[in-house]
Amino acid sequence: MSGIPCRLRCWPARYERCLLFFSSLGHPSGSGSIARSTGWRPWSSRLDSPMNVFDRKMKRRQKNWASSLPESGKYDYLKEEVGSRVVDRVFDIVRTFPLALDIGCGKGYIAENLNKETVQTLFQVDIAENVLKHPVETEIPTYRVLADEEFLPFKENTFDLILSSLSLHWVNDLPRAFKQIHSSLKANGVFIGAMMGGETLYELRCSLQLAELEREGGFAPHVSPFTAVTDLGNLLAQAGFTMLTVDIDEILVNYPGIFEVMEDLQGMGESNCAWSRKPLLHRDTMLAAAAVYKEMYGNDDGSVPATFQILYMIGWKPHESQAQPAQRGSATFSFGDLGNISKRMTKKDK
């Protein structure tokens, strides 16, 4: 699939600079207007691609609904924490990035932790318009763009840094998304991201499956599928990234019970949106799942844990200034001689 979303909206009104980076877009017609691409592309639907696990329209509605809640901020704790950990990895790179992109920015969980000394200008992209209308404050000049993360509307070699926090696990075609990110980076640019891993919410998944088997004689997937860490490095390498770093972190959050877990997932906009999801759960099944959850995973104080496995990734776009591996056969010392190093050192000392 190729092309870009059918509509892109930028905030603030001074969006002319932003549009310079869009590929194949019409000229802006005025303050606050909608920019449309000449290659029109609707939001992804079930029939668009064989790699279509998630209903992107549903995910957009979920995020818009979550951001419209009166106290939506109380559900931001996980995204705020992961966003700060992504920025910690940015600070490990001693360099100033003139232009950066945040994919699936949400309210700006990454932007609120950045500073002008590290990032000079930031573009934020998200699929949900309500999220973009209520951003957190940041000292960096920021431009917000309404676009689907699966179809990035930017030219090649545009950004020095691309970031993403807890968004890419909802992308249908992850290999293609990584290739788009790689294409949008300048040479020697870096991509730093975080996404949910395969062991996320395993307690909830097991409890619901056991309860459904016992009450209904079968089960349906109620927790969305996530990428395994063993696949992530290969996908990044296939997209063209070099000097890869992939690491795992687990965040454990305790809740009063299973219903509070599911309520917070809804408030985060992280409810299941897989096409294969079951439309509803019976009351008896939910009560049974709550009992199973407490019995199998409950804490001594009566609370229940929920595990969020976070996969962090760093990949660089190749450049001639980067360190290169030595040519094959250029080694002057054999691995077979490693055991004799101490003997040789002793002889030299004598």
Second form
Amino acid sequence: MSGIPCRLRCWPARYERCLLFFSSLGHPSGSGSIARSTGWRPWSSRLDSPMNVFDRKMKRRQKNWASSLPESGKYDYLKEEVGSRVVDRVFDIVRTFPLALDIGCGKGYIAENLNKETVQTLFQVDIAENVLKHPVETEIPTYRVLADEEFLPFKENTFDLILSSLSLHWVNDLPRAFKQIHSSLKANGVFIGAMMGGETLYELRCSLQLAELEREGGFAPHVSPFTAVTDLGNLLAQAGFTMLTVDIDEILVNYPGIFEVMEDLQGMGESNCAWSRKPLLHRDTMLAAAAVYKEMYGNDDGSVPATFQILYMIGWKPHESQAQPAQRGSATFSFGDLGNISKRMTKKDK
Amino acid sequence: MAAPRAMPRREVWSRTREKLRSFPHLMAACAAEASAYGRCVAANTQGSKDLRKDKCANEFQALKNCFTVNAKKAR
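Given the form predicted on its own above, I would also like to look at the protein as it appears in the form predicted together with the partner chain.
Full assembly next; the chain just shown is listed first.
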């Protein structure tokens, strides 16, 4: 723990105030919040902000618990797969990145796939300390930092490459997180991220809703809210990224039943930590949900599918060398001439 | 003060987890009742039907009875 800055080692109660102090340093909009003692209340980065969806302390506890399980490796399949797909996108860019950052690194699912030719030094950031203590072996020199994804402790224009795999869907203030990522990037730097999309676990969500509606007469959210694809493009553009690419991937995993789905989600550290979640699930409702899940979505062999919709995003920090939109009126060819294109081509050859 | 929702003690969790572990076996034993309940719920969400509390209470009771009987047998 010796390398970790003192303010990040604060105990939970003071952790909130330490983060408040830190945020008011880095962001002028946070000034004034230090005067108010938040104590044990749910904490928001801006006191009047509606963006306090997730209990970050709870998420930290869940991730710590998940990584302390005896067989935590058996829950890694999804994160390993998504991590390798993110690294595929990094390899598509023919460039060597001297300094890279991995936000919400987990055990290092991205680092284990990278090589020294692509990334020379890697910083890994995560909110849970247990996870950082047992990283995966990698040939790249890495530095592990314990920090919250919403409050990156890095200077502006530091990194050539920022990566994030399956951790941004637990962030409260996503626009702000993107702005911080944008500022930490150097000009002509790139951000490649993967997060869960809106259709993730829709089978689980629907089964629980229907079961609760039938058994209890109403339902509360159990699956956490996700970002829609359309919103993601807007958020990235607002943060200042250019040359955006957002694509959707769906990973379907089959499980024996609803309890295995929930158990694996817990083991991955992906349990719900939204403030609006209902902590109690009656046994009758669980039984009803299991029956509904199997009947409505079950496969022929008795297993049930769970969909993970992954949104991959690539955004660049502007730089003069990047292709700019052409000036109005600079066209040399009209769409109306498209029908004659073969004639024009042969004329040119002659 | 602890977290807003107090967590039960560790022994309660391990007992609950043990019980949950037997759920899949019981589900397999009561597949027919589960399927009937699921069909009832699905049917009540189609078209203009409205799913309300206890619309499928009979099917659920059958499922629960099957579960209780099998759980007693397993013990």
